[in-house]
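As a starting point, one isolated chain is supplied in C-alpha cells, in the form predicted on its own.
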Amino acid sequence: MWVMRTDERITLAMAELLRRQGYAATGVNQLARAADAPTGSIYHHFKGGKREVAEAALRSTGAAYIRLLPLLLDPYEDLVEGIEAAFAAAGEDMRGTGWANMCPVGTVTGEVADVEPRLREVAGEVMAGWIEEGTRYLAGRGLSEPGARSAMYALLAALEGAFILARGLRSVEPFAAAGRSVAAYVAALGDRAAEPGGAIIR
C-alpha cells in the first residue's frame, strides 16, 4: 500500500491552507496539524521554514492545475465547447466547496509579490510554465502559435477574475460570463485559423 511521504503531507496541507486563506494566515503549528506531522519535521524537510514549504507548494499544485487542461478538454471535440464547459464545471467545483476552492498560486501572488519577492518569482515561473504548456495544448488542438498563447492568457486571467468574484458574490455567473467570453475569443481565433491555409480548430 502506498504510504504519503511526511514532506508530501506537508506541501499538501500547505497548498490546502494557501488556497483557503493565503500565506499571512497560515502558520507553522496550523501547517503541522493540518499535516498530522510535528512541528520539528517541517523544518527537518524544509530548512526555510514557512516560505520553502509554500514554494514547494505553489510548485506542486502548479503541475497539477495545468494537468487539469487536458483532461477538462480533451472529452470535448469542439474546444469552443470544451473552455465554456470547463469554466463551468470550475464554478460548480467552487459552489461545492462553499466558495472556498480559490487558485493558490493566484492567492499567494496578490496577497505577497511586494513583500515575499521570492515567492512571488515562484508564482511566476509557475504562471509562465502554465502559458508555455498551454500555448502547445492549443495549438495542437489548431490555433496559430500566438493565437494559442494570446488565448492561454486570456484563459488564466479570466479564471482568476472569475475565483475572486465568485467568492466575493458568493456566485458561479462570474465564472459562467468568463467562460463565454473565452470561448468567443477562441472562437474568433479559430476563424482566423481557418481561413485559406490556416489549420483547422479542433
The other form holds:
There are 2 protein chains.
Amino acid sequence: MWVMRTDERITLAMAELLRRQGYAATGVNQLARAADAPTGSIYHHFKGGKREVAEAALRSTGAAYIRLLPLLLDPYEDLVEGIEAAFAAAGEDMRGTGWANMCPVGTVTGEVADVEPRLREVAGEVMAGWIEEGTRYLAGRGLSEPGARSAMYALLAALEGAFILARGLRSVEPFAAAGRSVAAYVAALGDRAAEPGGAIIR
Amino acid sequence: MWVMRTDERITLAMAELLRRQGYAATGVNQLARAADAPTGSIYHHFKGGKREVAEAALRSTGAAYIRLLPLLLDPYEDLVEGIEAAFAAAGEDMRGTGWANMCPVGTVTGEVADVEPRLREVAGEVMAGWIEEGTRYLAGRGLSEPGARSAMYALLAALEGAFILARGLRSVEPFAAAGRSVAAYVAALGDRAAEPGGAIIR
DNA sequence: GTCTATAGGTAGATAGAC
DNA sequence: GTCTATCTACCTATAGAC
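Same protein, different condition: the form predicted on its own was shown, now please give the form predicted in complex with a further copy of the same chain.
Below, the chain from earlier opens the complete complex, with every other chain and molecule after it.
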C-alpha cells in the first residue's frame, strides 16, 4: 500500500494513542495531528466523533492481534514450549518499545468501561472473538474443546495482566512467569486428556 | 473512626474514581463532589493537585490490597485449593459491584504510564511491594523462594488480566480459568519441590 | 473530501474572604 | 483549614469556504 486512506490513518493513529495513553487522555486535536489530518476530517469520516474512531480502532487491532496466535505458536511442535516462547516474545517486544506497547483493548476496558458503555461493548465483542478463535486453534492443537476454551481465558488474562505489570515494573519477568504458568496449565490439561478414558477437563 | 479527615476522604474518593473510570477521565471538580469537599481543599491538602492525590490513592490501596492475600489464603490448608477459591471470590466480588471493582493500580498503569511518569513510578513501587510481600507469604506456605517469586508474578498478572477480561465480557469465567491456571502452576512447583533432591524450580 | 475558524463548554488551578 | 468565585487554557464538535 503506497497510500493510506485518511480514515485508515485516523483509525491507526487512534489505536496507537489508545495503547500509549488511553481514551480519555487522547484529544481529537492530538489525534488529528498524529494522523496528519485536519480536525474536520475526523468528523467527516466518523460522524460519531472520537468515540466512533475508538470503536473502529478497537475492532481493527482486535482482528490483527488474534492473528498472532497461530503465527507465534505454529512454529512449535510442542504447544507448551510454544506458549512459553510466545510470552517471552511479547515481553521482549514490549521492552523494545520502551514499555509502551500495550493492548488497546485491555487499556480501554480497564479505563472507561463504566463511563463509555459503547466502548465496553465493542471491547467485549472483540474479546469474545479472541476466545472463540483461540479455542478453535488450541482445540486443533490437541486440547479438548472445554480445555481449549479454559486455556484461552487463562492465556488472555495472563497476557493482559503481564502487559500491565511489565509496564509498571519495567521488567520482562511478569511475561516469563505468566508464560510458565499458562504453560503449566496447558500441560496439565494435556496430561489429563492423554489419560485412559481421556479428556476429563474442567 | 467516627470522623474521617478531609484528606482521607479525598484520597479514598480518588481511589474509587480511579477504579471506575481511570485517571484522565476523573476531574478535580468531580473528585471534590465525591469527597464532599470544596475544590480548594484539594489543593490545600495536596499541593501537587490531582496527580498528588492519585499518588496517595495508589499507595493506600496498594497497601490495603496486599493484606487480602493472607486473608484469603490462610483459611485453606491446601494452598492450591485456596488459590482457586481466592480467584473465584474476586470474580464474585466484581460481579457484585456490576463489574466495576477493578484495581486502581492496574487501571492507572495501563492508562497513563507514558504520559504521567510519576504515577508510573508510584504504581511500580506498589507492584514491587506486592511481589516482595507475596513472595514471603508463599515461601512461608512451602514454596521455594524463587518458586514463590515466580508464582507471585504469575498470580498478579493473571489477577490483573482477569479484572480486565471480566469487565469486558461481564463474566466470571476469566477468574475461574485464571485461578485454575495459577493453581496448576503452583501445584507443579510444589511437585518439583517435593522431588528427591528437591526445589529445582525456575 | 479537505481544511480553517471558531463556538460553547469544561478542565485544572488559584486567589482571597472567612 | 474551609469554601467561593473565577482565570486561563484546552476540549469536543460544528459551520462553511474551498
